[in-house]
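Shown here is one chain on its own, the form predicted alone, set out as structure tokens.
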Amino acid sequence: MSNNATSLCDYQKQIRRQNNSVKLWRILILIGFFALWEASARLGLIDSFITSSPSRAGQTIYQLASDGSLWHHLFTTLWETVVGFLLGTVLGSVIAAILWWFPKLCRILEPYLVVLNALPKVALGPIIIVWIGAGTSAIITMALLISLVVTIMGVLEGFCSVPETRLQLMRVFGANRMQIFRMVVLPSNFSTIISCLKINVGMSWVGVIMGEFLVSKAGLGYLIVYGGQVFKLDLVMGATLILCLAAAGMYALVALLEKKLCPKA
């Protein structure tokens, strides 16, 4: 029992000390890109007025905050985005129940979501500019076509790959569909909608910055779009420096959120 007791014990701390490796090389890229980025600019290797340098978009990025509409810009894109991401995955799986509980809906509409998830959603900007208005309705509503579709055919096929021999199991003691519905399927399928959480995260920021790009008068994609126009390539950087730090803090919300409803055993 002690040696069983002491492999355990070795074998937990290998674990340990590959994770803390995983981490430590992260923080080491990172910050090695950062540094090489830097030293290129200053050294005159790349030009630093086309990609601007971490000092400078750093700069960017703290006179904006000192001025307070770092806020404005950083919370109006978080609200669109949180709220497309929510609308894409509630929706998106709502419809994925709808479709698993009717199978010949399923066959019916399975071509057009196929369609439907290869159409380039930019394509439709203009479309639902004219429908919608040139608001935040328009970039929420943007975000939700991006991420609904992948919601519905990533839940779908989970709920689909149930094991029919569960199933069978459950009509056997006399469960009703909702029943095998709420005690076999759903569970079986919650790593599944976290998955597609995961991937709504970055289809949502995705959304978001390409409706901005069409139609927004604030936000992060609306400083992209004119620091562009305006060639201030610092304040292009600074706002997607700042975009890469909001959507890897949406993701850790969403792997911390796993962590409680699919403990790895």
Given for the second form:
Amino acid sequence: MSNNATSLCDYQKQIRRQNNSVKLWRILILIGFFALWEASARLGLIDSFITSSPSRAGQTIYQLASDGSLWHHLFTTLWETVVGFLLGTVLGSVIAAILWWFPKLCRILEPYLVVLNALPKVALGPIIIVWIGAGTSAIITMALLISLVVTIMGVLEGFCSVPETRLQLMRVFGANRMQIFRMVVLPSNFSTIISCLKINVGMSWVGVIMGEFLVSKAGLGYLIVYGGQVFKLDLVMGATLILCLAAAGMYALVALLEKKLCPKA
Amino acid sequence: MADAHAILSFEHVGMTYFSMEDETNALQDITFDVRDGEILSVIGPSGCGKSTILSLAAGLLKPNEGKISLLGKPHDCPTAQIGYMLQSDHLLPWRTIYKNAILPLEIRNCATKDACARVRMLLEKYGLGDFQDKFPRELSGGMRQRAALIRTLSADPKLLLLDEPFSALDAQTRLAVSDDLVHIMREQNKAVILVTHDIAEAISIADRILLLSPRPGKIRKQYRIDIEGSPLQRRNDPRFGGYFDDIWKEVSRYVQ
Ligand SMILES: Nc1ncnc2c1ncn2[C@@H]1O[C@H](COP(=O)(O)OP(=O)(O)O)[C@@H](O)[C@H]1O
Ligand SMILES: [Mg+2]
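With the form predicted alone in hand, show me what the form predicted together with the partner chain looks like.
Below: every chain and molecule of the assembly, starting with the one above.
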């Protein structure tokens, strides 16, 4: 991008113009995509039985919304996701704290953590269903498992990255391990934990939708799978669109929270 | 052998670090003491064991050989009698300057009203009064180092251990800040061990200098510095150059 501004005011104007142009293009692409999709469906260029179309997907969403079932499905999924990522972050941080506290335990468990991290958690789906039962708890467990190991590893690394000299200083001040953790280690990693929260939102969506594919009787994942099975592509597309909006909205909320809680990060 | 006025004394102290691959003999036969109100500087090439001496003096490490006593008693764990300060100020960014300064008091559960008032008094006295409720990032490097020194003084220790406290600062700030901190330490009448690798800095600050040899660190020579005044005044004293040449001659013998 060229910069041939002659004054600050000029420069700001140029940057603002560029920003506006980027925004405009983003909107145009969105509109263009839906318009092309709709037009090709109407002109018969694509088979709308297989591809659906924006208007048909919209209609389906409208119907679901007016008979109230949309909210039921949406809130089921939202609830599972929120519980999943909060639980994953909190539990992961607590386990990381325990591992920091007992370095030997941490060394012993390290290979297990690595394997658990490498394992695609979806593979555990059937085991979870058998053990926990085919219901909401199984779905939440799935979401939890996906974010848990990453959180443990990320937060533990943060806990261990406090400079040795800083810990030494605290020891000279007479601090015991609990004080070192409470006064230095935990507060220095506040932003690590918040950013794990942000990552876990995404992880949790994967877990919940996978879980709903496997077991559920309600939720957006259920609508998508059900729509696929009965070949109602309008339903699949409609539910997917709602899913996009919900996931983006939740991510934006958590990003906002991060900005509020650690503005310098 | 140990002097009755000694705050801290090392007697034939030796220290070796072990690892699976090898052992590092860091210090050999170190004997010295620090008296009340005295500033002792330890200089030597990097890796010769200066920081190890401070860790031993702080009670963070136990020597393999010899004996360390603090106020005449065996010394083997950190106590409130000792303050410690490093190259990086390590002020906690989420605490205000005042909160940082009373950290040692909080840790030892002795943040009484009197003790806190004393810290506030120190902050006021040494020009940080208006910054008490600011966060470290809002202060300049020199002011942060001053805040770190006041934190070290908050538990009213007898002995301060400083590990290259000025080496993170740029050349100009460094002179001003060392002037500043030395003024505070002299006024508070603390015994100090100052580690540095800068000969001129040691001469401008210390009453006595221990010169260590390269690893394994042994005391190669001791110097008594008989110049009065602040670091800046000392640097302008005609005898300054003489001390510098003496020490430099000794150092350059093993520099090659
Ligand atoms: N924790 C440690 N484990 C093993 N070796 C160490 C450790 N700390 C220091 N050393 C070694 O001991 C020697 C002296 O280190 P140090 O006291 O830090 O020197 P200085 O502060 O003079 O640069 C160095 O060779 C260093 O590599
Ligand atoms: Mg050192």
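Positions refer to the first chain, counted from 1. None of the values given here were measured: they were computed from a predicted structure.
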Splitting the chain into two rigid parts between these two forms - does L186 land with M237? no
